[in-house]
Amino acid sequence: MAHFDLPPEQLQSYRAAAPAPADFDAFWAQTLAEARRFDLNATFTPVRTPFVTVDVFDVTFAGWAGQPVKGWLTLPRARTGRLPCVTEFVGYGGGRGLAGDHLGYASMGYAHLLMDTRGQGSGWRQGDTPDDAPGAGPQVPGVMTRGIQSRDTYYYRRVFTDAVRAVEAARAHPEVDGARVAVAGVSQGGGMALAAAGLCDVQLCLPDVPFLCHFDRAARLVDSFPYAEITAYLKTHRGRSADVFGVLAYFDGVHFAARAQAAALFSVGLMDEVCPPSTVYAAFNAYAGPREMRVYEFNRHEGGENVQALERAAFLARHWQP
């Protein structure tokens, strides 16, 4: 696909015109107040595996509603004191996969817990996290339109809770020095991060290409899914767009990212068919802390992927020493 929205002189000014919903902050702070009703009560259990330069540890933690919500830690075997580390969220229709499946950042010295994604994980790696979920309608397949119909049972409302517990578990472990916590993902795990970072107090953010931003631009602008799932159900659910778009404000990674205060490194890839660029440069345009964009002129979704780790790995560099 060529580039087919905003040219790059107009993306590098683009901002989403709607504000945030006037209770956006109140109806959060009740969400995140009723979840840590709930005992955190993080676990982290030694798994054998067969590297010999990390420990892998299974994660559970108390998330949304306390309900129990798994994951990965990983650390460099060779480590003294307590560490930095990197809370990562995966990207749509993906879980935790397997241990010892996220080397690179202990590798690089880091404590790193990667978050599975509630009621995912099996469209390309497998997860173990179910979601309950009361009260959800009629959606359509996969987990944009889960519980659309009111934002108190929208699907992301639990794992974007989910997601400041994962930070808040990944502080709970002696050996990660909670002053020095950064977010991160890619599409999925990017919005996510944004999420967790705006909700949050964290140091750093990396958001890679990242979806979730800009709702009602994306789902009018692309036919590809994950958006398209909005649009098929409003194709069927005629006249209940502008209910489903006051749901999606509540979740939209712009308004996060107006919030989020972390030094943050941002990716696009500028013909990016899934989540477009102007969406992306929504998100970093109101980006509230310090920030840096990495541009991919001629990628579409899969943005700077290893070039992209490489930026990542510098990034952390400049900001810690693990």
Contents of the next structure:
Protein chains: 6
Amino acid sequence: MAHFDLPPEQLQSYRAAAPAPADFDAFWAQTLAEARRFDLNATFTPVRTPFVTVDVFDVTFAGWAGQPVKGWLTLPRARTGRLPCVTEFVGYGGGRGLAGDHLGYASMGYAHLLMDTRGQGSGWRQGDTPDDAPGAGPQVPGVMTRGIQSRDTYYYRRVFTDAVRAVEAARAHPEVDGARVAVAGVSQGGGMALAAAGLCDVQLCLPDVPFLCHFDRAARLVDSFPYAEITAYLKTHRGRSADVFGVLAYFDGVHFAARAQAAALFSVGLMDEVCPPSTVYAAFNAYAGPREMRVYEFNRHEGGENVQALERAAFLARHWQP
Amino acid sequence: MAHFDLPPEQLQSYRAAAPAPADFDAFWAQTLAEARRFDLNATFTPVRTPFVTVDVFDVTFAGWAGQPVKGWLTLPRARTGRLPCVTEFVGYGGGRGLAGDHLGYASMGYAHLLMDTRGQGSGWRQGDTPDDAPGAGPQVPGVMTRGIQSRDTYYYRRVFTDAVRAVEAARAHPEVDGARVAVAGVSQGGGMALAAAGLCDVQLCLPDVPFLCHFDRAARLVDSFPYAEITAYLKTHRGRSADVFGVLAYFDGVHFAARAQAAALFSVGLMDEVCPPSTVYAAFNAYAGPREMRVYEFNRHEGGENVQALERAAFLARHWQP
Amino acid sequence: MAHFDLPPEQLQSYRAAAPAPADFDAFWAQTLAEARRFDLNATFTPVRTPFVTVDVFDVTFAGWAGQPVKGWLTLPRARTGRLPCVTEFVGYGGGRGLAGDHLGYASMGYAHLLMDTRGQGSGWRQGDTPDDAPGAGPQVPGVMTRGIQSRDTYYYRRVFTDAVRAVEAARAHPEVDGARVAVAGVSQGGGMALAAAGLCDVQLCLPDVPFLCHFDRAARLVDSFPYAEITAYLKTHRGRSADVFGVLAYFDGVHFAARAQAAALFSVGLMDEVCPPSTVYAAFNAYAGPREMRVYEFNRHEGGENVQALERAAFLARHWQP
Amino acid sequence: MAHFDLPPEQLQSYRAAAPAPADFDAFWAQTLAEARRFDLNATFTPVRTPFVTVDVFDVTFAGWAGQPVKGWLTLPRARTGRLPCVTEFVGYGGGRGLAGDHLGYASMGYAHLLMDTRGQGSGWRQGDTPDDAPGAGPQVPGVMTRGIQSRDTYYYRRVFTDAVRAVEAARAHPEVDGARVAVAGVSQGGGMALAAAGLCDVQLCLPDVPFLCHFDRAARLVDSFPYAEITAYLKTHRGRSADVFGVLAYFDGVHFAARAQAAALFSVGLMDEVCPPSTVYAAFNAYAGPREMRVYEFNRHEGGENVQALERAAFLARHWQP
Amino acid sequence: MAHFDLPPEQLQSYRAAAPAPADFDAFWAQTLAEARRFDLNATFTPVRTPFVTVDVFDVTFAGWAGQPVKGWLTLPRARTGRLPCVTEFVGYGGGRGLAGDHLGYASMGYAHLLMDTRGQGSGWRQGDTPDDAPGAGPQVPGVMTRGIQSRDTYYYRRVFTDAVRAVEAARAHPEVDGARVAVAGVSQGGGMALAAAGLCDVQLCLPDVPFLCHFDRAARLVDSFPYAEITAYLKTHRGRSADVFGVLAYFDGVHFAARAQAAALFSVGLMDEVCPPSTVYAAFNAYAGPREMRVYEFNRHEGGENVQALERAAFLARHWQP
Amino acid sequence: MAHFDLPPEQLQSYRAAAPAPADFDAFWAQTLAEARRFDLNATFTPVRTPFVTVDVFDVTFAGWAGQPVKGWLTLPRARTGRLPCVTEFVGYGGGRGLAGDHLGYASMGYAHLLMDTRGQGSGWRQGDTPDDAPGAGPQVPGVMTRGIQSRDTYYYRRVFTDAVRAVEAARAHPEVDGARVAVAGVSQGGGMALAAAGLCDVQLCLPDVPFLCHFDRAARLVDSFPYAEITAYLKTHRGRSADVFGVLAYFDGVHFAARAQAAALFSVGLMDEVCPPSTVYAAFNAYAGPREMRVYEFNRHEGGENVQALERAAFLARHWQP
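Target state, the form predicted together with a further copy of the same chain; input state, the form predicted on its own:
Up next: the whole complex, starting with the chain shown before.
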């Protein structure tokens, strides 16, 4: 069915029922504290690209457990003063790509730090960051169930920590205005943006068709990957669903949204079978800061694409070019 | 099968057997002469975009039968003197998109004119150019068999004429250096680049995984769209295959290649089931000008993507930044 | 799911909410008036077939904008007096086929005029009628979005006008009894029959599993082609859905049904994912004339096939052999 | 791959290597002798249809083991003298349908007897003939492996016997000219026509895209049903392939072809993955009588459809309307 | 959709509305009485296997109409006294396999009789039992519609009779304790276990994800085979649905459940599209004896697999090892 | 195509051209030496199962880097003296399952140690062994490209080391006869058996339809997973194919086969698209010890299943029950 999820009028007020785990904040406070024991050690090495309008830097910073995480920082070549900065996260399976692949935000005059995602970066764009995965038990292919045996070993604990550290890396650059930092991303990138916005203080949050929200509904509603990695795991590991959803509750965008204060611009595709609209609205309706939604009624997971890019540009301009 | 076409060593010398129709050049000379009876009337209207490093212009020029064809001209904002220009054509089903969608070439310091494709621009990126299709008989969905009843009414007669006029439009801009014009494109865009290089005098030609080459082999070799539109037509219109391939011979990239003098950079995916490697090599091996090939052994129709983008940038730099 | 649409008891009273556009009748009155400025010019040329029980004539008449539209007239060879006539329209993608392909109605003793559909006739049966499509903007493959930029350029404006003219062509034949004319067709042919019954005065209307009804529900309910061409268009042309459904409202079988006076025999397949049952019932329940429905509970879009053929025969016999 | 079988030039001389079993003729002689111990008992009961140009009779005759087999006899209503008769067999899964479904041959002025296929008639058109299957061991769904444990219990032993008896039933009708009998059919119907032509004396044979030819090649070449029922059986019943192909050798159209004397008109689709071209040519090249082939280069198993219908009509006219 | 059927809370009380046919019990009493006119004639022939912990016997007994049905009896080699016995039935398409394929129950110390299913045993595991199918009319491939023209000729009449006779064969073995007999099976095997439990006196019943329950809902709810064989039949044989479901009512697991007294352990997969959960619950909620359900929330038709095997073992141990 | 690989007669002599890397043996000698620095520490803890004919032990031993690897040891309960032992490895994605899932070999009177595969055990049967994957760079989902950046970090370095250690663990059990050890497995399990046979001294090797052989041919020949994980990686990481196949050369079953001395029983499915026959024959034809092949002509990757189980049993009996 084309519009397979709740009808639009119900979506607008849809909320997930389950509260965050009682020690959600403590878990994350401790996780970040542990990560911050390592020096951030952000380095920005200029790289040669074919482009004359921007400067690109190869970024390395200490992510989870101090492990090196890669990224690209792209700055407009013609720049003065400290720049507002978009910290962007990548969709499932992709990596940071090549230097100069990301011209958009820098061409608008902003700094742009794109974080590589550990262990991914092979499905549709190259990545360069390993995932050291200690103690990760059996899993289905992909990363959705890597380390899902406990909240401590779960893959996204490392990734969301990286994301927070990426924001810190952006702020560590002398040409970035730390007061004007946005987090952004599409799909998994949107889920990471929500996590970052819930875990650290940023000004703006731009999650498009965000993934990693309302896991327990998604896994029962859709057959599509990557949520279906969870279902595949539970198919084999029968009787572990309470444990698994118990772990996932510490990584649910709905709970990060409820903690975020940044002004947010969401988007959703009403035919999205990958990140179904009710899961996106569950995060949106829980979002604690000021929030706007752009709805794409006849789109699947591609969402708004270049039309949403203009929406994002206008949203940033409203905040950054007053 | 993964590598379904000829083995690599045979590909390198593979050639299509059939010669061009005897009046191939006459047909095209007359077609272009008719088009040029209309004033080119190229207009470049500045448009507002979120970008500060480039200037974008909404382009209109008179294509086939003088009909208005749209495009975007993107120039680096910081520019001096006349710029070399890449004239780019779009893949099957897509359109010119939105102003500012194409930052790459301008960010390298070149002018970039992207031509919209008539009647397409709805499959994967927006377009704005109608296709007036007089006398087009029955067809299968798509454009591959629109007007295939005769070479005169065939859809790509109009499109290739538009492509030649797009080069003329680029040269008509006062900031473009007409001696340094490249034609480029991926898939259908690559086929159009070959057509343009065979029909007019350009300096460089960059066809990636080009479509519209060696139709008669492609239709018998692969089941994939869009070549399969031809097969679908012949499935219903039994007994018309000599006529249909007779018409297509006037539009075959192999024959345009044999007339092209521009230095060329091709690319091919050895697992490409859409534009099978033997059809790409048929054009490459027929190519009359200096030519280089980049081979992507484990890629399908996506070909080299951002890796090939760097190859193109290096190729342009070799010619334009001596 | 097998029975994916509304349950049977809700189908029986299901109605589309939206009224016809205020100027629906004016639009069509003007459209037909323009078409009738051209002489109908119906010609009937005898053709040789292998059959001895029927006579077949190659039909040409002036359709939209006076453009020639083809068809076959099949008459029982043994005939006396003026015959009742079934004017039939073809399903999506097909054409009139070959002379003698359509023996059924003539073998019942009736005249039978089968209209070719402009620009189609290549997907599953040969056609011979071009579609001159002036000013048709970007579109997805197929005809559902050809010219959808305005009601004036929309493809089905031309087709429905052709359909009305086909009825006039049938009546123009000296052996046809103009008072006993039925319109009939399966799927798209059913949609065209409804349009003809809404736009001109016919005695009987036999729409089987009709297409082109309740577009706005269909596009949100099913993923299947051809309705999905509309969705595909809106996927790329974001933000145009009000415009598109605004145009389609002038072509909706629900509104034609509300204007039809002919006695009607509908059919519906309750598992039909191409023309979902609720869209068929929306037309049926809006139908202004006397109406009967034949329900095929375990059929998809094939509907009743030869069983429904007998139903149609019995229906015609009831009216034409009293 | 589109053209997946041998290239056209090899097809034209392709022959199956294996000879018929030594007692092939004895087996069939005995099989038919046993069947003929039962009185043919052909009855022709007039049925009411909506058609005025033909008369239709419900046929019953004694097939294999004297079991009643159904069919339709359709005669032109206007008839004089004894008529030539086409005995037609049905494709896999289909049945005789409803009275009056088959107007073509009778509308050409010939008698037409369509034989129902035992136990099928549920996949795509209704049938009415049971298959009493004594001693049929385990099988995969379908009929290809029903009773394949021995040539005596194999399903097609019963079916081909029915086919021979159907010809006898046609000849038993007082208005049929027994000297002018053709056997015809598409796909499985074509295989049955070949069997009938090899097993009894008929004037003409019209097998279109015939199935049931060169089983051992087909099962190794294609994955498609119904040949794949054999593969599916051998997948489970490992080590039985010599037995299975040993049984099938008694039912191979190649061997029937080598015994047929009727003038034949074959057809083949070069993209046919159901009845691959080399298996059709294997029968054609073995065919002992005069033979012609119609080749459909861009067709799959649908073959020539209405175009081939005209070829058949012309072929019949050449023999029957001198 | 992942969870496509009713929500869990509705499943728990879901019941089928239709009562059993009035003469349901009479029909089965007569059917079994007829079968019992033939001597059971159970034979147990020792076969050589590679295994040293069990003894395997090739079983033959007289099933429906006295026809020989095969099976394997597997006994622990170390055994004393009379053993409780699990009589097991096989899933759709499979057969009894090879001697020694079934070590589980005998390795628990029980007797285990696995019944071969007539005419199947080719889809995924070898079988050896023919299905003599007298008077079976047209059918779709498979056995779901074999003989569906009447309750007397329907395939499962023979199969369920075989199942009852299999229980009798188990009890006929001198080392089996006739008071401690369980019937068991997965999918079709589960449906047969329900039938056996409803038709004869057994101590325990273990139907896993049972098939053959609540046919009329299943056929309207899911598109998957084998239930879809019924839909496929009705698609062609239009207007026969009341007859078909009338016949199936005599074979519905829901009605057998309502007559069963054995203690039962069911299982269900909430994502099971082959045997949808509501049809399993319909049987479970109608079950007359003591009953337990094991729910696998994230499983499809595979259900509980080795986890459920442990559940079954524990259930048997509770009853058989007190 | 059904038989898509080389014809049988070519398969029988097919050999891979590339030699093993010069330091292949040194690499593995060092790898194993490093692993053996850790104490094997094999523990065998009895577990309760429902079975009375066997005893099952939960196995833990030190695999690669001393990390704990799990397994099940199953012994016939009635046993005397030291038993020959089958060490078995699991197919891709599966795990060791539950205690008692593996009754076959112990029921033949042998010891049976089934090794869990690190990090898998979630795709189709439960596993319990984590994969500590230090320094594993970007990868596609699955394990085929985990750590493929170097031979040192490649996933199968750890797995094959575990396999050798599993043999050592089997031998460490006091009831196992270390002189009579076989390695066995299906698919990935077969590849691991080959690796173990090439890396340590075992008496017998039973690889069924082995995976992980002749990577460079497999990746170019088939599109199927898991070999396609390699292709997917190279699709994104363009230009890395020499590196990747360079790493894989250290893990190729062809090279292990050339070093193995154990008597071997292979099997192959000629329609196997997962482990294509030419890759299996490449290992078989390189195999240095005595070797036999069982060919399943009409099977895909399921190969011989229970028929091959009997072949394995007979092969073991020949060596172990003289």
